[in-house]
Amino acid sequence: MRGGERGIETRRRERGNDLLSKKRETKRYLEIGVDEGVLMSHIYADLAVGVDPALRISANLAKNKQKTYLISATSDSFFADPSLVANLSGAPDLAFLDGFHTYEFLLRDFFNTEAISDPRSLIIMHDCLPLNDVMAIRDLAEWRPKMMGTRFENWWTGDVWKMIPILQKYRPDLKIMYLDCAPTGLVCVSNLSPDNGILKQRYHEIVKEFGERPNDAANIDRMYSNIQITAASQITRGGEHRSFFRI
């Protein structure tokens, strides 16, 4: 989602993300899909790296950070270039994935991020909990006229919800929490294994398998029936953070 289409969602989730980054005492932060940078401007980190092929910055990204690097490139290009990844100066403590909203793109962003992470890193994926099957339409041109004039007209998730059953099937070793951040949720993935290459090794097989799975209400409902959603306030405001994620 680009520009104004992302703005409503950004305002609703930025408080949860800045509190989470602060609670984790984040040293290195990676964001895929920066756009205008509103969310990134609320992140607390010593160093932040943002990646987006169409940066349109309108916010103060240096706020609450010692260093900020912006890289105008696709995420695939970023991960393929060690000199670009080196801007992180080590494994990210926290990574936020909000790039292009189709599952095969997010799948690549996930396994590429995990490969440069540490077992204690936390990866957050956005827009994986659609409110209906229309906002999950893959094609923006098809989605737009169907959502115009509805209460959901600014919300496009694409079919990245498929990442949930993909990880459940192929990476049962991961610890996954599903947070109720409005409007389309956050999926927090920890217990990472940077040397686990199964998602990359079987990428084409997985894409074919889940490309054949209909992107419809029945399958989205089936995904919801297999997860438990947690109140974000438990993570960002209450309880002990270490009981949820390794740090």
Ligand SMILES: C[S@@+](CC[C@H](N)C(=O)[O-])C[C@H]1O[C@@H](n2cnc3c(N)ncnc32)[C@H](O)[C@@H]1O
Second form
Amino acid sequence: MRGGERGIETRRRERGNDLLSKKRETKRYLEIGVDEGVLMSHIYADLAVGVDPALRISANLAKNKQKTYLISATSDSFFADPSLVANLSGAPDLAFLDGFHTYEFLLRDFFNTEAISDPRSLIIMHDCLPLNDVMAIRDLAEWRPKMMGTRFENWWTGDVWKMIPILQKYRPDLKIMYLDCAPTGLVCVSNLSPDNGILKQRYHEIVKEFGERPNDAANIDRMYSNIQITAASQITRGGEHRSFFRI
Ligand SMILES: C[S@@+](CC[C@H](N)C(=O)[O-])C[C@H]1O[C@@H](n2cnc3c(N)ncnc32)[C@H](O)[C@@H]1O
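Okay, that's the form predicted alone, but what's the structure of the form predicted in complex with this ligand?
The complete assembly is shown below, putting the previous chain first.
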């Protein structure tokens, strides 16, 4: 796969999660990693909470929402402070995890989000389906010169693809769906168990185990060979989304 592209369709223009927020009649929406707020501006929700330590808002976040709160903090600080989490006024119906792109950060964001969810919540993780191994490089200083001048110049997924084998191994009870949204996929996780503490309890062991797994084309290919990718259009256009997620 080195230098090449995965079969995932780069020309698709489905965003997926914004349309899903409308279909799910989302009351409470949580986004970790907001940046300029481009995606959040497309979300339909009664209440939206965005968390990012380096907000650079340029989009109209109030659109299609009754209340929007922005929290200038890392996700770890957010989850550690119940008074910040209380801005959500309850479990998120939909959470989008798009903060720092290494697997140990996303693992914490995932188990912390699951802990404040309810069994009907849906967690969506971004960038877990890299198109090649270069965009998955963990270290930005190493990644930048390798991507310069390529058609994926600004695409950094980091190694969050490792969340897929982690959840497959440690949380076989979850229902996971892999969508072909451009550019680097959406991983939708339902059938959540807020009281399941396995990922948090075994965090250091998991980080060590998957730190030893090389972040290379062979292992990314192995990850792809263990999943089935679904066309997002099946869910966002016409389809009854409840039949796809265990919610
Ligand atoms: C890819 S951007 C988010 C884009 C946004 N979700 C969208 O689709 O429009 C990633 C963001 O994660 C933020 N970030 C980095 N470390 C973070 C952390 N520890 N907690 C929360 N957000 C973080 C960065 O500041 C950056 O704005």
